[in-house]
Structure formats: C-alpha cells, structure tokens
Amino acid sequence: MAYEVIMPKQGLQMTEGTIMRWLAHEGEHVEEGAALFEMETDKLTITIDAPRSGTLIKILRGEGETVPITQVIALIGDAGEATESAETKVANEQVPAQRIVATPAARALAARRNIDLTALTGSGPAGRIILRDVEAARGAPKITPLAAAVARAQGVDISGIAGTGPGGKIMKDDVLSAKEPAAPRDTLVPITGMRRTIADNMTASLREMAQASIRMKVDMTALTALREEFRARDIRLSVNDVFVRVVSHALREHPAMNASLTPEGIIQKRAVHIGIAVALEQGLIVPVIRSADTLTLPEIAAQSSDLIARARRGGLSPDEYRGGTFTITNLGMFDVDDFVAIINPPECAILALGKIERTPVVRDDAIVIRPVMTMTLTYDHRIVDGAPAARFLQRIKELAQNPGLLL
C-alpha cells in the first residue's frame, strides 16, 4: 500500500504549512532523505526530505496551498499502485478547509478525474456542487485553490492558461503572468505562514497588554567614537551590537524590565536573552542572542552577524528565534526619526531605535553639532510603572553616552 506523506510539524506551535515548491514530479523515483518539497512555516522556508524511498505516485496538494499538518499531501509507493481511495479521502477533507459544499458522489468523481472542486460553481440547492457539475467540468483546467482565488479576484480567464504545476496544474504565478498589463487590477496577497503569525501575535499583544511608551534623545558622540576604535582593530560593531550590550547591562540592574506576566504573578527572568528584530521580504523575525549580559562586544557582534545572515537565508532553527526576554528593533537605516514598537509577547518591553542625525545641541552654554538618536521604550504598564521604566531608559542613555563603562 502507498505510503502517505503528511506535512511535517516544525516547532510546538505550528498547525499548518504552505507548500512553496515541489522538487520532484509524479512518476519519479525518490530516495529516502532526498529533497522532496519546500515548505513555508510561521517563520521560515525550509526543505522537506522524502520519508522513504519509492515512486512519487501522486501529488495531492499543489504549490501555494496551505495544508494542516495532519493532512496527506502526497503518496510514495510502488509504480502503478492504486491511489483512488486516498484521493477520495483528500477530496473529502477539502470540504471544511475550503468550505466546499458538494455531494459525496461529486467529490469522489472529482477526485478520480483530478478536478479541483474549488474551481467549480454548484448548480444544486444552495449552490451545492452535484454530480452533473463535475461531469460538465471534465475538460476544465486543473488549478490550485490559491490560483483559483487569485483568478476570481483579478478577473482572469483561466481557459487559455497553460499550467506549469504538476500534471499541468495552473499555479498562482501562471494566473499572474496571464494578466493584461494595460489593465491594472488589485493583487490578492494571501495571509499565510509568517505573515499570519505576525498578524496574530501583534494583534494579541495590543489587545492583551497595557502598552505605554516614553522617549529620550541620546548623544551618540562617544558611541560613534567607540565603533571607530573597534573598526581600527578590524572589528565591526553595529549600533545594534552596542545597544545589545548596553541593554543587557541595564537589565541586570533593573530586573523588573526583564519580566513576564503569568496567571501566578510576575516572573523576573534571571537570564538575559536579547532579541534583535530582522526585516525579511516576507515578514519580521527576531533571532535571540542568549545570555547577552555575559558576552563581550566582539562576541555579541559575531553572534549577531551570524544570526542575521542565517535569518535572511532561512537557516535558523526554531530555538534560535524563541525564548527572548527583551527585544531591540531599529529602523534608523530607513531614515525613520523615531517610532513606537509593539511588544513581542510574553516580554514586557521593547526598545525602538531611530536614525542618528547631526543636530544642534547646547553644551556649556554653546551650540554645537552632535550625532543624536531618539530611543523609544514601549513597556507593559501591567508589569512596570512609568517611573521605573523611565529610570531604566535613563540608565540606557547613560551607558550609551559613556560606553567605556561597558569595557
């Protein structure tokens, strides 16, 4: 009997994944451990290997489809092995996932003929798809649910589109390529994977926390000079690297800011794990520098550089972006003066850094030009009050203006 390939579970919170690209075709022999398909999880795009050797008899879920981790997506077995029962099973599973209302006979016939029910319009009661609808669609093109949704949203006629997916199935990119260039239309961007996780987490953060923010300006003269000193020793420090050291030092002195709220009470964390927000094309990821308060500036720079590089190519493990106790985010490179960041739960605060700008300031009754940056601290008022939060930010400012205290 054919072996059923099920979407693998990546991390404790994952319930589904999006199939980005099949690396093998139907009818091909695959070896156990060889790359089978690419999948997007809540944070990463990863390659999944074949769980056993054999012939890839049938691909049941196409590229662009978001699939629950318990659902069969392909069959591997001996060439020529029957797949009808599994296809019928998967067709039936489509009903709750895609909200398709169809008779059992219609679903079974659609599975045997490899017809996508999401592309059909039912003629039965209340729009139910019945047997004659499937029979009439015998010559209809095969199309993924995502491609069908894009085609409907953008008014694209799929009848003349040549599909590039398995078995000639029409994919999302095929629909987008067939659009009339002279007729601009809206673009449907499905909320899946990382984008869905970010949306859910940030909404929950604002809904469940009493978030407040305070700002301070910091003179970056000494910090800039420190970076130049390290550069002369061929050690490159980013602004973020120095602030990881500054914040981790300040958190040891202000443990109330290194905390989380639980049903039992407020937990003040002993370990200081600093998350650094990294912007990717598909969303935001926060790799974590662990025990940052025990690391030197060169060690922080090395770890930060490695984590950011691997985050951008999708090479982080789930453990490397979980378990942070405080987050730093920086939009200064985008010419942002200052901004209010949303707390990354279950942490109780986040520090947002703006751009460094040469600014006239008063020093000893004289106006001088100094590099100045605005820091914004967002904190959970359920855990920390304004005064201790201000003292914490004040200590960060003191250390940033006197970075020699950290050496």
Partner chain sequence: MSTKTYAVAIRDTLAEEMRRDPAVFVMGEDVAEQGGIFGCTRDLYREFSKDRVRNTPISEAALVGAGIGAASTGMRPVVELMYMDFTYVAMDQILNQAAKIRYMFGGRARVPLVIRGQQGIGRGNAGQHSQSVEAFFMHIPGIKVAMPSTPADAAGLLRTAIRDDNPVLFIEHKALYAVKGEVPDDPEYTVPFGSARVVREGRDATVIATHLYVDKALRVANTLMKEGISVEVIDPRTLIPFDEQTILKSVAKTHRAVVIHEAHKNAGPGAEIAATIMEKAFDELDAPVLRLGAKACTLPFNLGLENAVVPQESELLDAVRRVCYR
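Form predicted alone already given; the form predicted in complex with its partner chain follows:
So it's only the chain below, everything else dropped.
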C-alpha cells in the first residue's frame, strides 16, 4: 500500500495550502527528510520534506493547486506499486461542483451581462434557470429608442453602459461615448495567500477599530551615540532594535497600551511581544520578538536580524509571526518623514518611525543641529484615550532621549 502524502497543517490557522513547485518528479526516488515540494500558506512559502523514503509513484495535485489540509496530494511507495485505489479515494473526496441547469439562452445572456448563474434561482421545471430569470437578475437596461437604434447600427453592447438619462436611462450620447476606444488594459495581479491576508487584516482593522494617531518628534542624539558605542564593540544595533527595547520598557509601565479588546473586555497582556514589520517582495510580514522586555539590546539585535533574514527567505515558521502584542514599523529608509500606520489586529497600537534627519532645533535658546525623528503612534481609541496614549508616547521619547533610564 502506497504511503499517502497529505497537505500538511502548518500552524493553527492554516486551512489550505497552495502547491508552488514539486521538487521531485513522478517515478523518482525520494529520501525521507529531503525537500519534496514547496507550498504557500496564507502567510509564507515553505518547503515540505518527504515524510518517508520511497518512489514518488504519483503526484495527484499539480503546481498551482490549492488543497485543503489533510487531503492526499501524492503517493510514495515502492516503484510500480498500484495506485488506483488511492487515486479513486482522492477523486471521491473532491466534492463535485453543483451542476447549474440553465437554458442556452439564459447562459448566453448571463455571460453577456456578466451575471453569476450560481446566484440565481431558476423558475423553470426542476429549477432550470431560464431567460426571464436572468433578465430579472438585472432588469433589461432602460434605453431610448434612438439610443437603441444607434447601438444596433454601431454594434455597441449596451449591457455595460451606465445611462445618464432619467432613472439611469441610456441616452444616445451614452452609447456614442461607450463606443470610444477602451483605455489601455490594466494589469491583473492575482491575489496570493499573503496579499489576501494583508488585505483582509487591514480592512478588518480599519472597519473594527477607532484608530486615532498622535505625532511626536524625538531627538536621537543620545540613541545615535549609544548605537555608536555598541558599534565600536562590533554589535550592530538598528534604530528598530533600540526602539524594541524602548517600547517594551514603556509598555511595561503602560499596560493599557499592551492590550486587546475582546467581547469579554479589554485584555491587558502580561507578556510583551514586539512585532517588527518587514517588507517582502510579495507583501509584508511581522516577525515577533518574544518577551522583548526581558531581553538585552544585543539579544534583541541578534534575534531581530535572524528573524528578518529568515522572513526575507520565506523561512519563518507560523509561530514566529503570530502572537505579537505591539508592532513597530519603520519607513525611514525610504526617506519618509512620518506616516500613520494601520494597527495590526488584535493589537491596540502601532508605532510608525520616520527618517532621522539633521534638523535645526532650539536648545538653551540657541539654534543647534540635532538628529531628529518623528514618531507616529496609532492607537485604538476604543481601548485607550488620547491622554494616556500621549503619556505613553512621551515616555518613549523620554527613554529614547535618555537611554540611561533603561538601565
């Protein structure tokens, strides 16, 4: 009996995965633990190893196919082993799409008007979708006799025209302007798992939260000096690294900012897990530095550089980008002065860092040049109000300008 390779569950929330590339061909020998295929989940692309050694008898699900977890995708066995029963099983597991019974005329009209037949209820015998069902789905367009004649004469399809006449009636000019050559075609980029996740999360965030933002400038002189000191000792600290330290320290003092709103109430989290937004070619991922408030700066630097490097390679495990309690995002490297970020749900706030710019500032009644950065805190006004959020940001500024306080 051939061994059934299934779509593996990677992380708690995974329900399906897309097979990106098979790394072995049918008939080839595969070794347990050696890479078998690449797959994409809603979050990342990972390589899955062969679960046992043997001949890859049959690949049942091809590249590009999205398969629910635990469904059989390939068979490993001894060369020449029969595969029929397993294949039949796979075929049986696939739920056949409901056949739509519709007359040819109904189908043709639905195609012309871009109407989804699956959304219609047929009024013909045994639920057959007939012409009038499609016509009713979007009533025949209202059009003036002249416009209809012009459309016929010029061969213009009126189904897509938005009428400008009374009650949306299609007028002659609507038909004529619809005849103008179409604009250059747009590019359609398919929404992959990660893009879809980002789209859903960001929409949900803005839909569900009452997001407000406040902005504050911070003098980076002391932190810049601190980073220089570490660099002199061969420890490279990024601006993000020091802010992970600063923010996690501030969060311990301001637990209201380290919170999530649930139906039961506001959960103020004991643990401080700081997410760092990392831009990837195909999207964005937020690896999490766990218990950041217990880590030293060199520890934070080591963890973050490892996480960021693996994030860029697609080598993060799902548990490494979940469970954050606060996120820091930084677009300073793109010359962004300051920006308002969208909160990463279910967190309560996000800190957006701009670029560090040498700026003339007034110190002791004299104009001096200082490295200055603008921080923007977006917070969920359902959970915290402006004053506590401002006090929190103020504390971050204080710590950043006086890093000795972190000791």
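Positions refer to the first chain, counted from 1. Just so we're clear, the structure is a prediction, and the values are computed from it rather than from any experiment. Here, rigid core means the biggest group of C-alpha atoms that superpose within 1.5 Å across both forms.
Comparing the forms between the two forms on their rigid core, the Cα displacement of R196 stays under 2 Å.
Once you line up the core between the two forms, the Cα of R21 ends up 2 Å or more from where it was.
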